[in-house]
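Take a look at this one chain, the form predicted alone, written out in structure tokens.
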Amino acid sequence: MNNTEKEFHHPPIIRITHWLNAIALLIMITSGLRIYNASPIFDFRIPSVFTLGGWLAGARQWHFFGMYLFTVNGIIYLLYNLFTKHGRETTLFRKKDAAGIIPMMRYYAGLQKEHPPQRKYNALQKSAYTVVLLLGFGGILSGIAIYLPVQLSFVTALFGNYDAARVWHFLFMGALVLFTIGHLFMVVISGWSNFLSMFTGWGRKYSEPPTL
């Protein structure tokens, strides 16, 4: 590939925030598997190989911390979208994308040979980045419930009830789970560039998309 197949893809705060996710997002995930396993709200435990921590205070010292870092890192990303060009254009799904998700859905179901024009991000990887941004909240807000019961019971409440809270908050995180699996599968077929971006910057040129 050559300079003039290349182009600008990813800010510095971008590719930052990105890698710090996925780091949050593992610890919080293998560390709330063993607390999970502490006390199962399912028919199930989860193999030891796959969690984080050791024991129940290791593990949940290892959660805040994932919790944390996922939080401020969120804020950052999502405030960087939202006042920004570059995030408001490329990143979050807005009504004139709704046009190109059926183009996508057919090329990505074979129905549709050629790939639709895009630039940055396509209307289906849009509208997933934004709904994300929902599951985080989600599992965040959710988590409060959990750790917080009596003094923020207000947050509880919007769960239900604390029993109730604790399954919203598996089902977000597993939500995000899935997530990060569609998306490093997307990553793998969309070729080896698109992967090397997200820590160059560069990758290569899309056609201009339509006018909506």
Given for the second form:
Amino acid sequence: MNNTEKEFHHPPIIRITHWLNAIALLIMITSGLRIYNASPIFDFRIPSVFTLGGWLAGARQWHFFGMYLFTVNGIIYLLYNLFTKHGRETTLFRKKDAAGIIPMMRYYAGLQKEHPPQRKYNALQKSAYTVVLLLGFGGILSGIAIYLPVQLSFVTALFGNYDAARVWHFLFMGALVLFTIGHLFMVVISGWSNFLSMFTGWGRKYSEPPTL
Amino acid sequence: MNEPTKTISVKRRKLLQLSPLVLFAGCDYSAKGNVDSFLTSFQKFTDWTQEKIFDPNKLATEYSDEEVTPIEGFRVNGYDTDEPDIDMENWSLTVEGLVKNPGEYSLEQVQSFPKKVMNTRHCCVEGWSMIPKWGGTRVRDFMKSVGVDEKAKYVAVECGDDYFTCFYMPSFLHAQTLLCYEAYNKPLSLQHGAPVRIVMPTKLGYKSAKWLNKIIVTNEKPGGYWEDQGYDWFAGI
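Which structure goes with the form predicted together with its partner chain, now that we have seen the form predicted alone?
And the full complex, kicking off with our chain again.
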């Protein structure tokens, strides 16, 4: 593999929103777990070391700051991906990407040696990055449902009721954690140069798919 | 001759190696202070957004009797005192501040208005919730009878357990804010705030103050027991 051949991967707005999102998500999850601990909906509590805010009031302050960062940053990211050519073609899953799903699964399962041709992201990556946008949206919506169950009662009603919305909010968080674990795993096996590209913008040429 | 010098230099080096830690500890402390003050300022912003979102005519859902939490599930939070300073025999509600008729009002006077019974969700800041069957006098009926200045901005309340909290006038005069004296069709029990408590289904539970003693109408922004410690001032839901 020729490492000197580089290609521009990530425009500044993607790199900035990516890292702000990483910070926002970390704030939301850790402060959210502290809030969870005040009245657990399941039969377990989260060890304090994974929580933020020190106590319930502090955790709520972090959470309600984080929710604005997460939401505003997420909207900017979404608008970029919806309304720029680069964003639409690289990240969001579209109908024509469906054909690429099975070949990529076969490749990852070791049933196919050749990496299917791709541009920046393959069909499975596009699915993941599109689904995670929906998960983020679900997290925000279920959060609104338990933040303003009287003023915005129609949002709470989407989830059934207040208690159900709390469970949904927790599940969306769990799904985002699972995504992040998978994402970090792929970052590790994709190598250092790929990781650096989220800081510098420049990474491996697209024509050379990552080798496992 | 070399040995002691060496020892000293090693010590100094070790000390120097530690110095960033000392600096870091210093930074960390001031950084924490800065983060806290930033979060406190940001909370003023979220309080402001909550005030703007609040619709004084929007009613909290009133549930059917089937949906009411069974009385065994009528919870008491863990911070309540067992012995509030309440004289049940001679209780009266003091009204002060920007009202035409300040003074002391008896339980009978508080109960002399049409009784509103409602099954509304009580949402604790901790996350749990319940739907009790509340009964009481609408705060707006009582406050109009004492000649409240509706243009006054704030209301502060004080309680028998030294608890205190505060509201914007529109929240206080909301149609579902009660001077509650009944739960589950029975007089309020002592542990639930007898003889009279606030019930305010448009706010988090810590606004529904128990063992009510005093109502003060004012234009100076009051604080609250939890609000002064970092909980949201508006606490709308």
